[in-house]
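Shown here is one chain on its own, the form predicted on its own, set out as structure tokens.
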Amino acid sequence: MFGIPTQALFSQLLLGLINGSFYAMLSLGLAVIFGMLNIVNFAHGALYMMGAFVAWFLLNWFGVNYWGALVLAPLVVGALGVVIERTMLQRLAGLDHLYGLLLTFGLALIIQGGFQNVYGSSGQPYAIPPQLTGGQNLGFMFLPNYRAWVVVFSLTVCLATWFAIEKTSLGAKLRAATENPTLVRAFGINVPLMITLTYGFGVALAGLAGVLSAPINQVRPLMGADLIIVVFSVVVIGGMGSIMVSIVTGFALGICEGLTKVFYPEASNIVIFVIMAVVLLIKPAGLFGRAA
């Protein structure tokens, strides 16, 4: 195709799917937090980085392997999110979105700066679990087992989150609590607790993405800072219309980025931002977003 070797094309498509997995999981967490709580969570990238570091701590300090970290690290990051929401964000309820953005942006700088002072800018290695080493020769390309696992697991988590929020009674209560908290309280539902747990769940998704990323990208204090601007661009392009929009847009833009590396490598680092600029010019609310 256009003189491009088939193996190179499919390799970049795989890379795009992997990047899309992280874009989808992080933008999904942002969509859950903003859609349910109206908080622009700029600390999302720092909490993604913390998920990777918690996995690294669990391995090197306590001997907990990758599979244990896959469960424990999101719980730790989610618990930190609960503390942040209870002690800081709850005080901004009812204020303009800008206050939440500034607070979470400051938190991101504090968290990233603290880790960078201790560990520097270099990456800490995190090994692929033995069960997922190696790969499969598909004839037209070599498929590493771990990267295939990341794509499948991320998609499963994203779809499970969409189902829980859109198709279950718990999700209906969450949506109702954000739209009309006074009425929901009248039914005996603890709205502040639901809001806190929703924020904790949103940042736990970021922590989970950090664990998945650790064996691929190493564990670095600025790994979240490198990614969060792209993830916010993904959210802007798709708009805040629904949970499914975040998932589809994340994977689609990851693939688009991968294809750009094949056909025009010089533009691969800016293609998402170019798409964002074009979308904002044509439809400021995003492709599937709802106008305010």
Given for the second form:
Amino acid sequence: MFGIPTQALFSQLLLGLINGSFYAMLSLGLAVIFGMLNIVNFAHGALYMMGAFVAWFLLNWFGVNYWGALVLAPLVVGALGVVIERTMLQRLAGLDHLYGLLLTFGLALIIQGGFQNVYGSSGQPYAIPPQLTGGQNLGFMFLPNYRAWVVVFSLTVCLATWFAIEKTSLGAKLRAATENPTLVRAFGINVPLMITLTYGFGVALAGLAGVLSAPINQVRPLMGADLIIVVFSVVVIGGMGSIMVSIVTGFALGICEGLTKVFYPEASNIVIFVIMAVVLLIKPAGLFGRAA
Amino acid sequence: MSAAAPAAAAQAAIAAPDAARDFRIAFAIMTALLIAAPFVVYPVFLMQALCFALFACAFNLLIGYVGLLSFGHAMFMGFAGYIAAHLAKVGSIDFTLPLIGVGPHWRFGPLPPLVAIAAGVVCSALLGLLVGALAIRRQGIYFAMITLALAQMVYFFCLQAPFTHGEDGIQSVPRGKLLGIDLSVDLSMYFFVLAIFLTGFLLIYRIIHSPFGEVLKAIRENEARAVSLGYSVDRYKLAAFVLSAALSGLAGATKSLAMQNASLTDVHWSMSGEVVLMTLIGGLGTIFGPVVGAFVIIAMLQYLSPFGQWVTIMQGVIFVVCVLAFRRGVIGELAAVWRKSL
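Right, the form predicted on its own is done, so what does the form predicted in complex with its partner chain look like?
The next block holds the full complex; its first chain is the one shown before.
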């Protein structure tokens, strides 16, 4: 097709799908946090990086393997999120949005600077778990098992989150608290606790994405810094209104980026920003957003 | 963005009936200090601080007086810096399109400093028009994310465009001559930079206290009300954005001549974060705050540079402390204590 070998086309598509699953998991977390706390969590990229580092520490210091890290690292990152929310973010209630952004930006600098101090800018290798090495020959392309796992697993996590928020009674309470926290408190529901746990859950998702990416993109202190800017534009394109929109735009934009790598590689790192600019021109409220 | 941001400034403004006199006194003190400073402190450090001070003042025009948080202001400073450095050193314009390989191309040799700076300002104003037109289509927190994303785009452009020399940047930019004075002498260059800074600073003061500035403040306090009063809010926002971009460009272009280099650091998002920090620590929506903030942060970067990444951690801590406990900033607190508008 267009003189591009199918092999290259499909492997870039897969790469796009993988990036898309990180975009989806991160923008999902941002959307959930924004809904409850009215804060755009700039520290999301740094906490994603932390998830990968926790997995690396677990493996190299405690001998905990990938599967253990997949459970423990999000818990550690989530616990840190709970502490951050209880000690700092809670004090910002009622202030302008921008203070939340500035505070979490400061936190991102602290976390990133801390890891850079120890590990510089170089990457630490993290091996693919033995169960997922190798790959399948699909005829038209070679599919590495680990990459297939990342796509399937993150899609499952995203859909489970969607289900939990849209279809369960806990999710209904959460959505109600997003709409009108005072009224929900009057029903005897502990809204502050809910807000804390929401933040913890949102950043745990980022930590989980970090663990997933560790075997693919090495573990680097700055791995989240550039990613978060892309995720922000994903959020601008889709709007932070609904969970499903975050998932769909995340994956779709990852695929767009992968395709650009095939056809015009020079533009691959700006294509999402270009799409964002075009969306702002034709639909200022975002692709799926309602006019404010 | 709602009104809560620079409430301190608003309070201070009410408490000071003869604000103009206070401003004149404070301005005279600042000018006197800046004239005496290069005989005590290393002029190159002062030039850098002055350029950042102007940059922070330009940024503050948006956040402090219109309530718009731009998280990509480094693009204006850095881009103008590249333009000025390129024109002062090489002096060519090349519009060769990447895919087709053809396009107009002029070569005219190195330009004098004022022309190079002016070209930088024009380019950043045009960039500001483009970015502003896109960014003002969304409100509040989205505005910050859009400016950040577009700035990242400019960063990648500067990384790949041939004239910026990628990772190397443009080095040993000549400062040239102005009215027969050789600007390669640090002290002469310092007074040139000081003149530009004071001009930009007074221009910003004038903008804030003009009828146009009053409308900007009205938009900051209550955008819906400004709309209902018949002001076309988007146009005012765009005009303020372009002015802020042009003044940031002035700072960046001047800086690339004064420091004799233009590099990727100045277009990176961390620079956008630094200017927010300077303004925040000095006091959002105060006239002198960004100047104080810029000197504090540049001094910190200068003296703590041997500590490597600890500087980043320090900056993060300052952000957190400022947001949690010190939202009015240095000048905002002083203004509140003295009941003056600064």
